[in-house]
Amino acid sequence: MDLSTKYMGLNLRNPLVISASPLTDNIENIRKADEYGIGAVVLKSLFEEQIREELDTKLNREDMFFWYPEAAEHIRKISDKESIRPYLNLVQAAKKETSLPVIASINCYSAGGWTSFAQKIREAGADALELNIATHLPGEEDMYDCGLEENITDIVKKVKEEVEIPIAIKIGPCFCNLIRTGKKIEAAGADALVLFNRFYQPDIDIDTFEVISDQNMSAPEEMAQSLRWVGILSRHVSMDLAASTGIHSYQGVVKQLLAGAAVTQICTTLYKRGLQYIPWMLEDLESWMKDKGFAAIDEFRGRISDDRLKSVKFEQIQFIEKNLHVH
């Protein structure tokens, strides 16, 4: 069977892509993950607001940058580089020593000077930029209607400004109109889109009256919200969609692809179950295939999708056909 996929211009060997998480700071789990057959990484993410509150706390510190100002610009522009040399060591060694597509991760919440680590990111040898943009709930109360949209493509610009590999952006659910904040993220140019970043679940520790995460893994069933928006934005947008949260088998790879993704993203059945479970999710893929006489992915990619009468279903509410079976 052949596997191999495009993802934001990028040849894939499989649709399987790990997703921004511990499991990819480190050479070792990228190198074992090239071994039992991943199709690419995505490496954890570079947090913009951690890098800027650390040197912040620095600057602070120091009573002599009131003083001498370009003293704390030429301290700011050290400390960005030795912040994110780590980072690039990363991306460096995951290069050398895997054949794998390494798509490094920044998280971020502005369009601000943060951009020029995409540059030192592509130097380091990045085949594509991952920006994960979710750090902004839109019930925030100041920021006004559509403000993340416009938040969104102000960042997509402004680092298409600084490099020359593809970029995805990975957000949230939380939208009035996802068709509409797809086509804005796509016009302002970026080459795919993630679907979804996955918020902490909060709880309420009801002894010690803390609100904890009380769900850090994803389960199952929470693949249901990312293949509805799959399919449904398969069919408005041309840039690539790589699907996330909830992929736990082959079958969620299957579904994924069926409804249009270019790629699916996995990271808690890797948790539970080590990167030793890449092959048998590879080696189920196959059988299905085979089982289905499809002899590569493009076969069936976006075959739900692409049937009106089908993929209608995504949009439909459900529950009115059902009552009137009851009825």
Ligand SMILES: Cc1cc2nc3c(=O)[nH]c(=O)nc-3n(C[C@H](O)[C@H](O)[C@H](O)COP(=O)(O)O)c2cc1C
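Positions refer to the first chain, counted from 1. Everything numeric here is computed off the predicted structure, so don't read it as measured data. Think of the rigid core as the biggest set of C-alphas that the two forms share within 1.5 Å after superposition. Compared with the form predicted in complex with this ligand:
Core-superposed comparison between the two forms: the CA of S238 stays below a 2 Å shift. In the core-superposed comparison between the two forms, the C-alpha atom of E164 has shifted by less than 2 angstroms.
E221 shows a C-alpha shift below 2 Å between the two forms [criterion: core-superposed Cα displacement of 2 Å].
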Contents of the next structure:
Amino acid sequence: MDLSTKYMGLNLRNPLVISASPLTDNIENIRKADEYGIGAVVLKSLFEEQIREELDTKLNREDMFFWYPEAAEHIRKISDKESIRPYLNLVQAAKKETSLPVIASINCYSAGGWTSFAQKIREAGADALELNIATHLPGEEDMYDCGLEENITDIVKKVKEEVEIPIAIKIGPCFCNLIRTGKKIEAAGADALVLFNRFYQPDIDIDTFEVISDQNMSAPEEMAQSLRWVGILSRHVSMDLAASTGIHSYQGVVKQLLAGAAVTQICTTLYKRGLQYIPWMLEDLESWMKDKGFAAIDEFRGRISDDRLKSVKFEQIQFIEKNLHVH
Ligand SMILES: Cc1cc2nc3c(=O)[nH]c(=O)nc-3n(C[C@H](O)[C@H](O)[C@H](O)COP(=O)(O)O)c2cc1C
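Instead of the form predicted alone shown above, give the structure for the form predicted in complex with this ligand, please.
Expanding to the full complex; the earlier chain stays at the top.
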């Protein structure tokens, strides 16, 4: 059975990728994930603020967008610590001690002050760079998402000028026209698009009247959003698409591949089941392929999105079933 796949020109032994998270912030886990058969790893993100702090191109903190509360918390914890060197050491160790494609990751929101650092990541041995540019919502009246688009394309162009390795852009779903956004990101030079980053999920504690969040982990039902957009965008862009959010089992992997994803990124499911779940997912994927008579991933990748009669359903937004059963 051939599970191998290509992602941004990199050769992966299979389409399972650990997404950026603390799961990949240490060499022990990366080594283990390699032994368990993962296809590639995206390292835990370094934040633009961390890089600028050390490169001494600090921003006025009031100008920073902290809509991604993980960033705010993270920056508070690390602001005075050296963080660039340990990150580069991790990239080096991951390349030296495993045979995995290693994708470094940076959470960023501007095209200035930090992009020369991308070169250092390449020199440390990273095979590619993923930029998480989903760090703020269009949450103010005068902020148009076209502004966000421009911001993203500026970052892509700047980083592509600085470094030759492939670049993936990880975005959230809050855009008014994702087809246009995807095309602009591709035209700016991105090699892949990751759909989607999962935002902080707010809740309200009705006893304390505080806004809280205890939902760091996704549910499998959340996958529908990325499935829809992987299915739609794969007809409109030729850069690779990585599916992320809500992929908890081999079924999720199969569905995203059928919709046209090049790879599937997983995080929550490994938090819940441990890294030892990787070979189970791979075995189940193989069994499904065997059962359906496929010998290689490329024999079924994009099968649904390529079929216009079927893929048009990705665009459907209204429910049309009339006889829904009510208990
Ligand atoms: C604890 C935790 C930390 C995360 N840290 C990062 C990060 O540093 N950079 C990033 O791009 N995404 C980060 N993410 C988002 C994940 O990479 C992933 O996109 C998200 O969890 C959705 O995938 P899942 O449904 O498989 O969990 C983090 C997620 C979790 C749960």
